[in-house]
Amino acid sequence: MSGRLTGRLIALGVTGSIAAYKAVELLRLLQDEGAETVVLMTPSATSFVGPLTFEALSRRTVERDVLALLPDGRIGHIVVADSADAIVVAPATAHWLAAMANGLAGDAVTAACLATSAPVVVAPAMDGEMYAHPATRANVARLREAFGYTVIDPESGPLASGQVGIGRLAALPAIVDAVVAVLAGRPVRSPEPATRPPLVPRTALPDLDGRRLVVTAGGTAEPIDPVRFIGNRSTGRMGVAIAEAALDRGARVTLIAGLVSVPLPERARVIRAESTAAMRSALLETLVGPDGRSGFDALVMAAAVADFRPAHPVGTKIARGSALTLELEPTPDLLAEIGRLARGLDGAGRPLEPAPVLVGFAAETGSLDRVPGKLRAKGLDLLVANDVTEPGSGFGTETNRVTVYAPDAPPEPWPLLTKREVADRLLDRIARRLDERDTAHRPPLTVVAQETRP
């Protein structure tokens, strides 16, 4: 995939801000532009995001120790400093800004910036009063004026402290645009792979370990008679890619498979359901567990379920004739029904606990204008839409170009990706929402005072 950073090696420095979780998505955006990536972290940054996450995405060892050596004996952060086309520090804390402004190389991020001649882009993130302090402002000015760094000022908005002010990490696309701008007209600095930090075998994220996912895949066949049916062009590739990616990340996966033309993963529990009615029965079977709680943590409805079916299927083969007229009736909207049941909106039902994450897919033609209405009507957490008439984005292709919709965020268009890459990105968001769900419902800690005796 070609992009504005194709052939470049971009180093991402992550420091100990609560905004560190956004660096994961920033890494993805840099990769979308064609960049190879390597990550450096300060010790405090690892308290917010584990290095394994960045290693799995970048396929390079995270540099977090100034004394660490590569397998061939080279000094890790020096190799980054010598080969990266640019270093992006995002988020940059007040502590890091102060250390960098005074040349204190106590961590891998600062050391690499001191040792490089490549452009450095810095995106601060901190509490508003901290960013407004004269010391911080002086450090920012020194980075800009004395060092020539590109500093992207933080934005105004709600902060981790609960206050509202200037301190939020700048929008991620703006950071990417700044990287592209500072590299405009510059040749690739170190194009030979041997001069760059070495790649490591791909590592699967364990962020869905033990989670229960139900994934639907393929099309449905609505019978006309025992040998004919109404179907669609779905092959099941997208749903199977999601199931395989979830299994690689430790999830327990139930795959409800309609008509598919790709192999099914052996590690998943597979339920065959080749009609809308059969798929509905399978979904209802998995909805509630034996303990009365939610039967899954997330449902990803990637199957292309038929919208219509013959109203009067017959039990014997219809004889060939000059014409055949079929009366069609709408099929049940399975995802909307499961959503109502999961949210406790049907009759006297109660919401499922813990609340599952519900994800739908919408195959559209020519326009995605109807998608926001579908998101609201079905009560979904995420809706993945694509225009199946676009080259490389239809049924049976190895790639997909999707836009992800959520009720709490603007539409997020993704570039043309392999279906496995779409699956991994989607699971990133599902894992994040599950973590947020669990954090929101975690009971407060109880502190028990103990009597002390002399």
Contents of the next structure:
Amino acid sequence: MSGRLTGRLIALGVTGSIAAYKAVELLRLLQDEGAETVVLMTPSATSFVGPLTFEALSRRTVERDVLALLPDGRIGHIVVADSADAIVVAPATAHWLAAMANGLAGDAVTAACLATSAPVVVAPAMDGEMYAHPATRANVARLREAFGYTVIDPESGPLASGQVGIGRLAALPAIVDAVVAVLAGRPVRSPEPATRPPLVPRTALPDLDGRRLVVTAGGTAEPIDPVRFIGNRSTGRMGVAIAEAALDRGARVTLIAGLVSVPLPERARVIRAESTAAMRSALLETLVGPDGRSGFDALVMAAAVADFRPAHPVGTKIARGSALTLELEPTPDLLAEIGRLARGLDGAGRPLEPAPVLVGFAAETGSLDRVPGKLRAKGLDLLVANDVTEPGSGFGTETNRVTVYAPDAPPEPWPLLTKREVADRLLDRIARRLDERDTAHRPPLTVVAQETRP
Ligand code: CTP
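What about the form predicted together with cytidine-5'-triphosphate (CTP), after the form predicted alone?
Starting with the chain above, the whole complex follows.
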């Protein structure tokens, strides 16, 4: 992510081509550039990709009916037209190009383009003969010359018809680059959020439906004797916020709780595990299913697990004396151990299937310099780091200012947020990783482009 669209609202218009499935990835690429997004669809586009997919990813209602009103009575496609910084129509069918060239506002995509003063980028996709037809050529020329739209020519390659020709949707990075280019030099507006199409509350998104999440929360207590222990300042608030947010989004949650001072969600399966050793057993039991496959989709290790414990805890209360020296031994690093187990590096030799998403936390004091090393050493997909000495961050606070590290992206500093907001943003990333994992396992789709009538 390089943030070339940070602060922008990009409207993505999807029309009825089989290349509509590529619009899902395009939406993500636009978001990776920092854009907020809203999606408009023609009726036939909804036969290729369900609006719910776009709704969950954009977190905005998909505009697909020119007559539809927002809950506050405003006209949906007009709000998009007024608030979008750019509209990109991809894929654009021959039929849509013709409707647009003639100003026929029968669908939400055309209507928004007619009503906007924002730049419009169009990426056609269709059969080669259709693209070569004089009617289509004339429509494209009109969009370019009379309307000032940027039209990205389709590429040559195999088409859905079985033929080879010019008609494949242009490469997605080229479409993103074109959107960035049309906005170059235009100041980033700081719009009132209320002028943009409203965000759908995350709780209404079933994007973790049926996913199995294991979350650890709270601090560990390492016994010195039956009365005393070594503990830490963790309250469990961050882990519990993650568990609650995941439950609201449809996940099945196992919450492994150490010492906590906040109520635990009743909807979760709760396992109490106060010491590092107890937490280790609970994790190992939960993470590997009886068939040896992954018993979970993601582990979020928000617990503050001890790094040292008394080497020789005693079974009776230690009486007062003149002095007491405790010998401490290192605890096993649970997250690193699970990372090895998940990747098949623990001696058992077989990686867990399906590959779980592993998320760690790093509570640092003063600097985050050590975090990238921890991400690598523990083999994590995401590492949420914060400086617990910063005001408003760390133990016992309602808020947190974190920086999120991933192996394949630059660190992402988030603003000061409530712990629930941190939880939801983190779950956005986890949901996305899980979707990518599942997509990677699906056989490739070989059909490339197809024209249908809207
Ligand atoms: N963690 C763990 N087992 C431990 C200690 C920590 O699984 N014995 C997990 C924590 O739950 C957290 C992550 O590892 O998700 C980071 O812990 P942290 O203490 O910051 O990292 P360490 O590797 O212990 O490094 P250091 O003590 O040097 O900061």
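Owing to the predicted nature of the structure, the values given are computational and were not obtained by experimental measurement. Positions refer to the first chain, counted from 1. If you superpose the two forms and keep the largest set of C-alpha atoms that fall within 1.5 Å, you have the rigid core.
Fitting the two forms on the rigid core leaves the C-alpha of residue 360 displaced by under 2 angstroms between the two forms. The rigid-core alignment places the CA of residue 52 2 Å or more apart between the two forms. Relative to the superposed rigid core, residue 61 undergoes a CA displacement of at least 2 Å between the two forms.
CA movement of residue 113 between the two forms equals 7.9 Å, with the two forms superposed on the rigid core.
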